[in-house]
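Read the single chain below, which is given as C-alpha cells and is the form predicted on its own.
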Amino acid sequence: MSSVSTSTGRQRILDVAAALVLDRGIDGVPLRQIADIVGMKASSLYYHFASKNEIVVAVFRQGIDVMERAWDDAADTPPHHPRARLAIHVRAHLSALFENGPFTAAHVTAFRTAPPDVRAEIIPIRDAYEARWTELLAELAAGGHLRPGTPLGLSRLALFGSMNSTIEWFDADRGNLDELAEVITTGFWDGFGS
C-alpha cells in the first residue's frame, strides 16, 4: 500500500483520475494507469474505491461541488444591476471550469460518455445545480429583464454551451476570463435582455 494517508491517497487518486478523464475520456483512463501515476499498485486502488465507475461518480461529484461552491460564492456579493448578476454568475461558472483543477472540466466533457449507472447518481446533483440558473433566469424574467416569452430552459441550455464549451478552445494560461465571462453575458444579454 502507498506510504500516504488515506484522505491524502484518496485525493491524490481522484486529481489523477480527473485529469486523465479530462485529457482522454472515461473509456481511456485504465485503473492500472491512475494506480502508476498515484505510485501503487492498481489492487491497491480498491481500498479507496470499489470500482472504475466509482472513480468516475467522485470525480464528477466533486466537480459539481467546485460549481456550487462558486455559485455561492458568487450570490453573496452584493446586489448588482440584474445584467451584473448573471455576468457575476457566467464568471463564476467560467472559474469552477478553468480555475479550481480539472474536476468540472471533466465532469462537463465526459458525462455524456459515462456510464449508465454513474450519469443515474450524478443527474440529481446536476439538475439541482441547473435548477439554480433556471431560477436565476425565472427571477430575471419577472424582473422585466428579459425578453416576454424567453424559454428559460432553452435559454439556460444556450448559456450552458456557451460557457461550457469554451473548454474545447479557450486557453486561461493566455487568455483572461474576466474578458470571457463579458463576451458571453453580453452575447446572452443582448440576445434575451429586455
Given for the second form:
Protein chains: 2
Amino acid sequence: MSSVSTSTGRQRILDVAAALVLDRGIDGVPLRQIADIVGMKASSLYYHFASKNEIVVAVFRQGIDVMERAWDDAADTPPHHPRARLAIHVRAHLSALFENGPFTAAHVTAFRTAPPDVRAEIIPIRDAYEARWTELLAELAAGGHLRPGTPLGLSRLALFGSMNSTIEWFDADRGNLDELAEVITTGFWDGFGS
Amino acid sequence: MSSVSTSTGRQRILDVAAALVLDRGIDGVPLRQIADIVGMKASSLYYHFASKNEIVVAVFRQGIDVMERAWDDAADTPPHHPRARLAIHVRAHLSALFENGPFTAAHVTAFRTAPPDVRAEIIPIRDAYEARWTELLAELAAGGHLRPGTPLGLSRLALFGSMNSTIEWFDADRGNLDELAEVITTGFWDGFGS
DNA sequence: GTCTATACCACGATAGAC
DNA sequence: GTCTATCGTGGTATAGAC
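Given the form predicted on its own, corresponding form predicted together with the DNA:
And the full complex, kicking off with our chain again.
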C-alpha cells in the first residue's frame, strides 16, 4: 500500500501532481514544480509520462478509482434499511474525497477546466461511477423512499453537489468525517427545516 | 444598462474575461485571447487595467456585486412566511449565477485557484455577502424553523454547495430557473426522502 | 485609446550523455 | 532512471508612436 511520503517513481509523481492540481488547477501547475517537489528535473518526468496531459489523465483516473473502491467497500456491508444504505455510500464518497489522497478531490475540482482530449478520455469512466448512484437512487425511489415528482437525475445532482462542495470548506484534519456524512445524509433525506 | 454584446471599453473586456475564466479558469485564459475576442491587441488591455490580476479582481468584484444586487431586489419584496423568504433568496442567488452574465459563476468556480493577493482582496467582500445568509438562517433558526442541533454554519455551507454546484450541470437556456429554485428550496427545507 | 515592437521569462517537450 | 542542455512557443508586461 502506497502513501504520499513513501511512494516512489511514477506513483510519487502522481501523488505530488494531484495535490498541486487540487490546490492550483491544471494550468496553475508547471511540470517544473511537480519535479521540484518530487526531487527530480522536469525532463525526467518524461521517462514516466509522455506528456503533461497524460499525468493529468492518470491523476483523474486514480481519483475515480478511489471513488469506486470506496463504493465497493461500502457495498460489501450487509443490507440495511434504505436510509442507512444511502448513508453508508455517502460516507464512502466522502472517504474518497478526504481519506485517500488528493486524487478524487483533484478530479472533482479540476475536471471542468481540463483540455478537451483529457475530458473525453475521463468522461466514460466517471459515467460508470455516476451510474452506480443513479441505480441506488432508482432502487430507493422504487421502494417509495424518495419524494415522488423530483426527477432522479435532479436528486442525484443535488446529492453530488452537496457532497463534492465540502471540498471547499471541510477541513479533514479538524472535522469528523462521520459527523459530516451524517449531516449530509440527513440534509438530503429530511432537509434542514423543521 | 450594459449587455455582453453592446458593452464597450473596460466593461467589454470584463464581460469577455468573465466568460473565458468561467470556462477555462484563470490560468487557462491568456490576455491575448481576451484581447482577440474584444477586438484589440493584448497590450491595449493595459490602458484599462494595470495587470491580469487586476482584471481578475474586477471580474470577481462584479460577480459579488451581482449577487448583492440580486439579494437586495429579493429583500425588497414584502415579508413572507419563513420558507417563502428563503425561497426568494435562493431564487435571487440562482439569478446571479445564471441571469446576469458570467461574473458570479466565474467567481464561484475560479476563486479557489486565484493567486493569494487576488484572494486576499476579494475575501472581505464575499464575506459580507455570506454574512447576509448567515443572518437570514439565524433568524429562521430563532423562529424555530430550522432543525435544532445542526450548526448554522453547516446548513449555510450545505445550501451554498447545493446552489453553487448547479453551475456544473444546469443549462440556463433549456431549464427553468424558477423550477430549479423550487427544487433546491424544497431539498434544503424538506429533503428528498419520503 | 489602440497600435507596433519588443523585453524577459516560463512553459512543455526533445536529444543525448551517463 | 535521471541528468544537462536546449528548442520553440507563448505568457505577462513595457515603451513609445500615432
